[in-house]
Amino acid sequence: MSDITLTSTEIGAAGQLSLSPEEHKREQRRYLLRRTATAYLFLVPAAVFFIAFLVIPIGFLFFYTFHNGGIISPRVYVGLDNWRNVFRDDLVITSIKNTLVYCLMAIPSVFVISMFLALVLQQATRGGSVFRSVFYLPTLTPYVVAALIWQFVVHRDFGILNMTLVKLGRDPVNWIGDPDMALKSITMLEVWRGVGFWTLLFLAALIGLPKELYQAAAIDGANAWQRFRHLTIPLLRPTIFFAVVMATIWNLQLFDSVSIMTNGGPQNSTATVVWYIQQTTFAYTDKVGFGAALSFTLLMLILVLALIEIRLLRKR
């Protein structure tokens, strides 16, 4: 009742109101859907461009999972032999494999640069400004001029790293060629692109912590590892349980650096998931179905590891 604005016409000289309990009942409803209908209609601008950019390709694309052709050849339906295909081809499981052991990889080697990097930029009092620019200029590169950069960096004969283990005696290594070392240094370049923006992720998670607790702890005498370990982690935990949530859904989508600096070489020891689909879809065959499937096997692959650490980050 309440809810409800009622004006004077509809209180009686004694101050009762003059609607029966049916007509004040069908008064609130229509209150609650005048209401309902209000929030809706703001939610219909996104939710025209969710359906039309999001939803209805989607479906397109499981539609495609069931033929093959459609871009250079006519559209062939075949069943589920797009579905079978996907589990029976080699190089689907290996560039399952190649982008998880990428993202064990990168995901923890980012953190634990970008939060020992944003701990030392809180305790900045000069020059932090300039220091978080310059953090945050590869990520501000375009994939392809970092990937140009990052061929010089690892250049058999005059790359810097090579350089610097010549000078150290050591023998120089083929960073790109190697099928050992391929992988390591697509990740070294994601994890050299990835560093500012996450550190300055964490950089303002830190400076919103409660400063009251740290001196609090400081007093019961917690040195600077226990006041880490007791206090910022736990404090931190929304930005990290959002950070591993999201690094996770964007580094197994990974494409653009395998693609420029390997190709998916050498011997598909950087072959992923995602520059596979680009190479059967696309590249070299018109499989557009395989692709589809292939897509959604990583829709399903993204949405059941995001899920998995959604539960265990909120249970935790």
The other form holds:
Amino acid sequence: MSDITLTSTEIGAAGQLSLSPEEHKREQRRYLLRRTATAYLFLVPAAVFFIAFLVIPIGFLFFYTFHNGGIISPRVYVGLDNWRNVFRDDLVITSIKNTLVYCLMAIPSVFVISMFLALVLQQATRGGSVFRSVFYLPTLTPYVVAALIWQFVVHRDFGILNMTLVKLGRDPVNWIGDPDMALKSITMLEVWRGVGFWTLLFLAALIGLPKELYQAAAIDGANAWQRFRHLTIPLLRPTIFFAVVMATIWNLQLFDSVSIMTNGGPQNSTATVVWYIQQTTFAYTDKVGFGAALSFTLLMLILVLALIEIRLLRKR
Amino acid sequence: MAQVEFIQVGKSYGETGAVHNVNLTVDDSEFLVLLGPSGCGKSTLLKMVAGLEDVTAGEIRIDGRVVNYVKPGDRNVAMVFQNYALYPHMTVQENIGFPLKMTKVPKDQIRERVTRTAAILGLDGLLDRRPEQLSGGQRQRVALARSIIREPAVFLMDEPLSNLDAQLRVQTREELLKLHERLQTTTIYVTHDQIEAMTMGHRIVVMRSGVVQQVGRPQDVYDNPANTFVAAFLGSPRINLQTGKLDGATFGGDGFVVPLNSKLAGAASAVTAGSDVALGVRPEDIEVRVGAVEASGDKIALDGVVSLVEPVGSDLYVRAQTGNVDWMARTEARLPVEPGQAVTLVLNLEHAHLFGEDGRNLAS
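Based on the form predicted alone presented above, generate the structure block for the form predicted in complex with its partner chain.
Every chain and every other molecule in the complex is listed next, the one we just looked at coming first.
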């Protein structure tokens, strides 16, 4: 049987159009303009802040990479000297290396712990909200307070970690005094502080996953690990993608805990890029231009790493 | 293929009971439908068979084995969910093969069985697509394919057609029946749709508030409802239930009197004269006539006035008032009646029922 198509004139009598095609076009343009104008209007506050506090300072920063001084001493044009120095300075290479090593230790650790805690909290039938608050508390603690608390944890003589080790019959560890241990201690503090945030993020994503899929998988014979591996991880892909990129951006800017706990030492073992930028820009004020060039280097590093991650994670 | 037995099965959430004392045997190869309104416990009962809900009282046995404490994946059952529960990040092929992959079936065997199952359900050309690229009907078939690939002992279906449009629902209903005919797998099917229940089930189980109201072949349940709930739940438009009192061999309603036929008089003998009872007459057992009609045999004539006319194409639903009560009649589509018109309602009491004060059918 062939389909029968009726035209609108066959179905009912045709009415007369009120506007000519030109008038329709004109009215449509006006309508679209009104709609777009509203959108732009709402964007204005954000755009003003973006330009005033990001675009203009970045422009100034770039300008300063070609100068020395400028804060208490007069500004002097030095061409590409600062850029050349960035790649010649040993501490720059050390600080980049330390920052990357720290990221490689901290990000996987915090994600594994947070995912584990999120999975546990998701299953918790009682006391879930209490534990959520407990885990989130370190994230709410100001950096200075957190770092001071942590000094009591890692203190060589009366820190809780060493006291525990001694009780267990092991030798105490010089957590922040030993160049081999200092960056690991900083990592522990940062992981402790970050776990709450990432746990809540993963938990929110886990709660949003459809329950039926897990029921179907259980009936299909998938055990808990198989359900995690074949359902949870792929379904959380957008969240994990966001988390990896954001964690990279944030962790490459490690500063506060280093500044408070070790000030880059011992033997520059905890010198990170942002700590070095702060040192060159504000501790030795004649090196503002060098600090600016270093800041730009970090910006490039973050951009490149984030882009690589986006490329890798966006596959499929 | 397997037999499923429910022995004194109950389910409660704390103090709240969801399913009460269900005793039922689903025979090998049977297509059993659990029917009832939302919240009646039918899905809970199904999930208890699947292992997705704990059994808090009694036993569920599959082929004689108590499965109360067996993991869902080890019960040899497969389930089709209302929203299909397809894995969104997997292709059709991966979805169908998932149960085999989880049980470590070799890859070449999985591929071969997926191809075979997809062919049965007409999914051959869709194997590389993802669920989001499929229509509702196609998703439904993928969910079915995933459930049959394991060749389970029992199929569990939780309102699998409710997300489909009316036309596709009828088509898929037929396909499901053909599939059952072919595979002969014991099937427990949950629905709130009486048409699905009537057309698909070898037997239906009508549930209400966690309690089984009646079990039987669809036509038997329709013709001999155990109580007013079953009578009202099955049939569209719903059965006319008029309350009144028995007086010898007559039923006295609100402003009308119906002399009982021998079948109803026999049922009425179970209660004392003057008892409150309800007379149930299905709309298709009421004829609407224009002009006077003589009562004869099982047929009783009542004068009425039409209050509403609803044409549905194949039939005409006529609501008419007699005394102080309304009757709904399902009559021939082109009957020339209109609201306000005086008519005669001819009640055929051959299939009518009398229900006692507690709602039970007095004939049962």
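Residue numbers count along the first chain shown, from 1. Rigid core here is just the name for the largest C-alpha set that superposes within 1.5 Å across the two forms. Keep in mind that this is a model prediction, so the values were computed, not measured.
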Exercise. Take the rigid core as the frame of reference and indicate whether the C-alpha of residue 55 shifts by 2 Å or more between the two forms.
Key: no
Quiz item: With the core lined up, does the C-alpha of residue 263 move 2 Å or more between the two forms?
Solution: no
